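In structure tokens, one chain follows: the form predicted alone.
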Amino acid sequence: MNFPNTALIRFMEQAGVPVVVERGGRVFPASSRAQDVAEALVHWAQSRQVNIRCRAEVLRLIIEGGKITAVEARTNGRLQTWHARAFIIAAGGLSYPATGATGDGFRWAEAAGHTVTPRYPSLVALKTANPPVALNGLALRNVSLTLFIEGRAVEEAFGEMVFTDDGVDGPLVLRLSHKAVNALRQNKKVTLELHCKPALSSEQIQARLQREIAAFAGQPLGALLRKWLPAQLTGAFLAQAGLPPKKKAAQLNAQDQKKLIAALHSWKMEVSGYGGYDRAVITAGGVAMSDIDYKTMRSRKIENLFFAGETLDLHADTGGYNLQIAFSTGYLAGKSAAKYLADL
């Protein structure tokens, strides 16, 4: 692999950005400031005489004889033409439009004759039907989510999720969102099943419930459930289980207990939609990899054009993998473009 994660870590530390490895092998700057990474990269490039031109909008590629000869750009209202012998498109996708992402790279690639697959938000929050307003902002840890498509379980994930004003978000949701969004785009029925106590079997929950019923006999169910769940969750949970919150613990019959256990194991949420690019970690789709020589990141359509990063139809799960794709393809594209120029 060109420029693997170990090489990236070494590069960052040599550039003055020490890193820490957190749970699950996730690597972050020790300062917890993404800005430190950006500033280190800019400083590294400038120290090697890279000319960085800001506030310049590339309008089109000028292609002659199967090669790009120049790009036409607009800077401060003035049209300019910049010539070069090799070009790399690393313009990102459509995600995080507040950062300036416009998807222009897709337009340039199409104009150059490349196939660009349909784009859509991925690693994104999901919207659910009738989300409980009272749960907005509530984070759940050590829970599991199972994704169902047309009634069939297709993937399960364990970890943390967050309720939002229109659905659910967080690492668990992002991990399942790609398949969920794909299914929604095909008008398929998508459902999430929340398991609040995945570490406990039904038998263990039943035994514990018996103890709690005895301890909270004269108190309402809400008080009992606060031993199991965050207080903010109890009202919505009882509604899901079909039990009145004022019912006393001692009044729970065998059927009521089954309802509680079933709700702890299986809280179903119908997925009705997904967030836009402003809430998406990445953009799925892009320049088809069939148009790219993956050994060099060189275009199969234009001799002196290379691609890197999210402009490509290439993405992975959450957890830093997409950043690694960007760095690895960027390294390979730059290295290959330099060799192309040296061989001219």
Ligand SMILES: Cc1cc2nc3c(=O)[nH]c(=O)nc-3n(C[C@H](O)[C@H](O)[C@H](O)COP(=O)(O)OP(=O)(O)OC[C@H]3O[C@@H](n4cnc5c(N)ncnc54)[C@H](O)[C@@H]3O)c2cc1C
Given for the second form:
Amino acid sequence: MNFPNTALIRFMEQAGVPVVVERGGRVFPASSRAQDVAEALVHWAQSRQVNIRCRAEVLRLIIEGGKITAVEARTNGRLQTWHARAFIIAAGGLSYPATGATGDGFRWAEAAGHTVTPRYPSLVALKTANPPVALNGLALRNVSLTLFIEGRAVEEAFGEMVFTDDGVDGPLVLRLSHKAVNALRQNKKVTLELHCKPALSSEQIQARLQREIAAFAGQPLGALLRKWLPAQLTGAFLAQAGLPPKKKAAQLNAQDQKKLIAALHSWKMEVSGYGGYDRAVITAGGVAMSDIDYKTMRSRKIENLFFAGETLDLHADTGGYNLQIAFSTGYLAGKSAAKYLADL
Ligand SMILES: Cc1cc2nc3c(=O)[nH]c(=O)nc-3n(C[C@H](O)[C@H](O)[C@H](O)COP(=O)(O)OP(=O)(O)OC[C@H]3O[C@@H](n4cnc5c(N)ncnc54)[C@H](O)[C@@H]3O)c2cc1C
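Having seen the form predicted alone, I'd like the form predicted together with this ligand now, please.
Entire complex below, previous chain first.
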């Protein structure tokens, strides 16, 4: 692999950005400032005589004789034509338009004869049918979520999630979202199953429940459940379990206890949709890799054109893998474009 994560860490440290390794092997700048990474990259490029033109919008590629000869750009309202002998498209995707994502890279690639696979938001919040208003903003830790597609469990993840005004979000949800969005796009039935106590077996829950029913005998179910769940969750949880919150703990019969245990293990939420590009961490789909020589990132259609990053039909799970894709392909595209020029 060209420029793997270890090379990126070395590069950053040499560029004056020490890193720390946090839980789960995740690597961050020790300063916790993303800006330090950006400044180090700019400084590194400028120290090598790279001319960076900011506030310049590239409008189109100019293709002549099967090669790109120039790009047309607009700076401060003025149209300009910039000539070069090699070009790299690294224009990102469509996610988070506020960061400058325009989807232009897809349009340029298409105009240059590349296949661009359908794009859609990924690593994104999911919408659920009838989200309980009372849960908006509630974060749950140490829970697990199982993704069901057409009734079949396809993936399970453990960690943190948060309820939103229209569904669910958070690291757990993002991890499952790619498969969920894919299935929704094919009109398949998608369900999430929340396990509030994934570390406990049904028998362990039953034993603890028995003890607490005795201790909370005269109190309503809601009070008993606060020993198990955040207070904000109990109302919606009991509605899901089909149990009245005012029922006294001592009145719980064997059937009620079964319902409670089942709900703690399996809170089903029907997934009805997903967030848009304004909420998606990445854009799935893009320039087809079959049109790219992946050993050089060079286009198979236009000999002086190279690609890097999210414009490509490459995407990965959460955990820094998408940034690493951008760095690895960017490194390779840059190196290959330089070699192409040297060989001319
Ligand atoms: C909120 C958020 C959080 C994220 N968190 C993570 C994370 O924790 N880990 C991870 O791995 N990934 C994360 N990602 C994804 C990651 O940031 C991207 O996959 C990565 O930045 C893609 O790099 P890129 O260089 O391909 O595109 P970008 O970083 O999007 O850069 C593309 C650049 O092209 C410019 N551009 C576009 N069109 C034009 C034009 N016509 N003219 C001139 N310039 C243009 C844009 O302004 C932009 O500066 C996150 C993304 C977002 C939005």
